[in-house]
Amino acid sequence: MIETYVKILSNTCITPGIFLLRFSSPGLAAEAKPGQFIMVRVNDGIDPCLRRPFSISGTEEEGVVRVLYKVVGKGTEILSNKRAGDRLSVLGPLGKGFDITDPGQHLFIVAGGIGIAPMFFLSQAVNKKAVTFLAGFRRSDEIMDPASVGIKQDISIATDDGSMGYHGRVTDLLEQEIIKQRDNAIAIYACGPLPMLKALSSISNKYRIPCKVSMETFMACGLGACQGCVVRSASALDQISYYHVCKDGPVFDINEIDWDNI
């Protein structure tokens, strides 16, 4: 883990309300793994006083880190107004990332909305594996071009309103694609809104496919001290009733989470 000030190289709006931040941090870039995140202080003052969590969306040569984020509140609004040359206080990389060591599996990367951010980094890391990348959005104007974030990966799109790609939920599209790969060893890696992840739990159990998910929750400290990001465990195994998403995750085996109480 590194706490440092970083220099912004660019902060570009790539689709309405979605920005790609690039900054230089060779140490952080060298340590970062897909699924991990950083905590960013968006202002030098006390307003807002808390750092904001952001998934790492990828790395580039010469120690460049990419962060894809959506403007949703005061902190991200302040961040969206930063320019090249500005400096930010960054803490990271934090959390547990994706385990991508099994070379024999066909990987389904599944993203919902801005949950696509860490999955771009995962796609970058597994580019030599057999991968099907699926992404769901509410409508076509929310879709992000992977080339705009430095990713060379074909993505199958699902939209709730049918304005582009598959008309329906990305989890329904996933089931269709699973059937095509039923003779292969399969694994699912996902990040997105809780209803999507809950649906993936049913799909994973139905087809007996291992599934890892990156959880997105409110985080105040990023270190497991504030108790703000807890999720209920699926069992009392090892006397663990709740997990800290920031410390125990954000990546979990999907069967570790009690989806009925989320």
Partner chain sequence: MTINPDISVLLSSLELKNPVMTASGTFGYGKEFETLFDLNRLGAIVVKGISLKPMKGNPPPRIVETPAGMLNAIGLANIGIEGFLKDKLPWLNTLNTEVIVNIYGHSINEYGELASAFKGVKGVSAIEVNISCPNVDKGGLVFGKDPEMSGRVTETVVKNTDKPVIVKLTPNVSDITQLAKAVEQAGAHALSVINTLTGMAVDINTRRPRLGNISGGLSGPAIKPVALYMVYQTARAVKIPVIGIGGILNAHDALEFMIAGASAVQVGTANFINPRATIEIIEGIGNYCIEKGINKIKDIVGSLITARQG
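Based on the form predicted alone presented above, generate the structure block for the form predicted together with the partner chain.
Left out here are the partners and the other molecules; the chain alone remains.
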């Protein structure tokens, strides 16, 4: 884990409100694993002052790191105005990522909205054929072309309004696909909004399929020091306990989280 200033190579709008940031950091690129994140300081001033957490969306040869992000507030707005050549302070890679040393299973990669960001990196790193990549969006104009972020993997799309691909939720599409693969050993790796993760929790239990999910919370330090980024743990039924998303996660086994009380 390092804290360093990096030079932006490009920062381009992929689809309205979604940007792809590329910067050079050989140290970070070499160390980064899918599911890990970085904390970015978007300005040198004091408002906003806290760093923003971003999933790593991929790495390129010669030490380039890719970050796909959605403009959601003041911090990401400032970041979206950065140009090639600008400098950024970056801290990372942080957290525990996806375990990709587990071959022999049919892997379902499931993404919802901007939750696709770390899953591009995962799909890049999982070097096997038995992968089905499913991604859900609200509308077709929110879909980003995988090629624009350097990904060759085929992706099955679901849209809430039916404007492209499967008409409905990505978790419904997943269930159809699971039934097709019933005879194989299956695992699900996912990242997306809370309702999607809750639906996955039901699917994972219903079909008894192991499932890992990447979580998102507000964070101040990213290092396990501030204890601000907690989620309720499912491990203690009669006692409340918490995981720190930055250190214990952001990737968790889906059964580790208390989805009813999150």
